[in-house]
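For reference, the chain that follows is the form predicted alone, supplied as structure tokens.
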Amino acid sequence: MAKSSKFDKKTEIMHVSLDPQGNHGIPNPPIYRASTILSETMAQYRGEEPSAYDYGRVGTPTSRAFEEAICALYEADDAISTPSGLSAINTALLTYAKSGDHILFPDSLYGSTRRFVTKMLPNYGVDVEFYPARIDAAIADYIKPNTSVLYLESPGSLTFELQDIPAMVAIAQEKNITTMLDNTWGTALHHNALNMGVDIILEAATKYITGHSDVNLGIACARGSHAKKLRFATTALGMCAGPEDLYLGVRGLRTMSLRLKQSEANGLALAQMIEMQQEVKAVLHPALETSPDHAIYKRDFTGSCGLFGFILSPSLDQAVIDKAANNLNLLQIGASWGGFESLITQAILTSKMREFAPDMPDGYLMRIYAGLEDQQDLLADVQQFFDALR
């Protein structure tokens, strides 16, 4: 599927998949609610003679345009559609683990992925290890006899640290190990890590993708045997998303560049304002020249995003801090992010959560997402939460 382009991505973004000419010159593509896909014979039903879709469930012209609008963004060769995020993620580790494996993991993981690892692969026989988020190239340190594949996260989940991706898939590659990136954070726009030698891309479409608070929908891309093997594994495990949201996803991605400058922006100039404040430990964000990855995010990433973390000193009483977000005007109070709304969560880093110690100052972990509001308006609404906190 993959083509190449003269084009900035961010104008591609705008004609990739479109079809007006085979759809009655209607830009959009229709969305098409299948099962039965009926066959013209029986010999092409038999699978003797070609045909472009053959069950709902496989694939159909909905689910073909999403895919291939992501294939044009990462230059990747296939690139398979999920219900959810964690569903591309589940189906990509699913397609490499067998028991007897070892598989490496960030100790930054995002939860829901962590929760699948820890209490789902050990069921059939895979050994699953964590590595310090900022470990570089000392995974090679890590790295056994049967290790299968190197899962990477950057930046990782609510703790933010970049990994050194090149260093870490050149380790890999000589040893024959799979890797994998979650990045939903860069997207293709920012973050093109097929071109640095990361075998799969994963990514929650849920977030920049579809843009709006309500799609869940997820994606894997890859090259080469790595595509075919996601491709059957996909078709194996029976996973498809549904063609409503197959159909946002097309949608929310002509507007995606837009959508990322606009919360690139109010999330810099957040942090960069949260840093100047008092009750603040540490800001928790690449792309300030104050973060210790600073010089990767200047060398990976063309840009960043909307989200970010941040450290509230210990000696605040956290029924202030509870007033002081339960009052804001603007940044609302819940999970996931990527949409056109800005939320602020607290994350308390358990056992369970991390078994190395995160490299980052104690106190009160504090994540915002800047959405899509006006920038003033936002500057302000936060500067309102430390001003309660005092």
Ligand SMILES: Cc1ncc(COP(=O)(O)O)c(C=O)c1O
Contents of the next structure:
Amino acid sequence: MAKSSKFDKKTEIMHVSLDPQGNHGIPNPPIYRASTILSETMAQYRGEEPSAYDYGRVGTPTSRAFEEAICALYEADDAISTPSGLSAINTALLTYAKSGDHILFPDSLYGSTRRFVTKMLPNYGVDVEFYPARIDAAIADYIKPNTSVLYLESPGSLTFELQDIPAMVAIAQEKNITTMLDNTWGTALHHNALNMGVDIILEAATKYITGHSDVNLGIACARGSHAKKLRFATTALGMCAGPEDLYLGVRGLRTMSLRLKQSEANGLALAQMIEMQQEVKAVLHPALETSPDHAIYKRDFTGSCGLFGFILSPSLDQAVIDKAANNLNLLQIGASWGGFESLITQAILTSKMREFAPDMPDGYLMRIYAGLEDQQDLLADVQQFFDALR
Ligand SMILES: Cc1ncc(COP(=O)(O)O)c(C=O)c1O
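Just the form predicted alone so far, so send over the form predicted together with the ligand.
And the full complex, kicking off with our chain again.
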């Protein structure tokens, strides 16, 4: 296992994987653009003599700087980088999925992952089954002799249910089932689930790591034999992220903890204010004391982030909600999160997106990403959204 540093992760993230001595005193790594990487001798080309790098797709000093930093933050043995969060997830799934396998997914699965596992994995002879997100130890009832992977996402997309990861991992370990977690919300700074026994951590570095709404990038990391399998599959599948994006990943890490802190604080302030509004049936944010998942949050997470949901009363009119949202000054309407600007969206959970009725009141399901703006300005903007509903 990678050694854990004597520094707090928030300090480590500033310095990890920098090599100014090897780079003319320049702190940040260069952006290496490469397909060809020359060998010094034919013997080296044939692999009879060692070489640090042999082909651009397989790795460069730029990808290594990013992947080493991710390893250090998660205390992983290896981390692979891919061109998007979704491709990191799919690479990990393709590493393990074999014809005849049964794989379990939470019903609150991120929509694009759901599309891959329902529309593509079955073509390879994989039996895909969904379970209710808050099933916890009763996951045991879903396990079959051919279950090979238990996939976790905590909190779940759009509906924000937390999962009891230690309880679920214990059951998977007993049955020799590989566990994977989409940890994009928790991040390495607030939720290191490798230390809770999860085998593979997946994260969309698109969100808080790069942090400026201008990059798609993914990571998967693991320890021991899982790390080796992931590396092999990444090379076999030809997954490689672009050098500029990898560089922005390394650069983003240096400010991530500050950005996350501001976004988390803004998210909590907005969530608490929204909870007080008469039109709101529920706020979906595990860090709120009113959340049904708060005990798990307190036990497993050291912090939250700026993404949460809320449910507006079904007695409201869609046109009135649209008008209020269209008139927001700061919050923009758009997908993704983890960037600098605050966002608002609405989701309609169709039967294609959920097999089990989510455990929440009826109404309009809204999602806010709280960005880095001044908190009072954000509160005022969201207050005028609620005033416009009245
Ligand atoms: C929870 C979660 N996982 C993965 C992803 C995928 O990341 P990307 O858009 O880089 O493929 C997203 C993107 O919204 C996400 O919200």
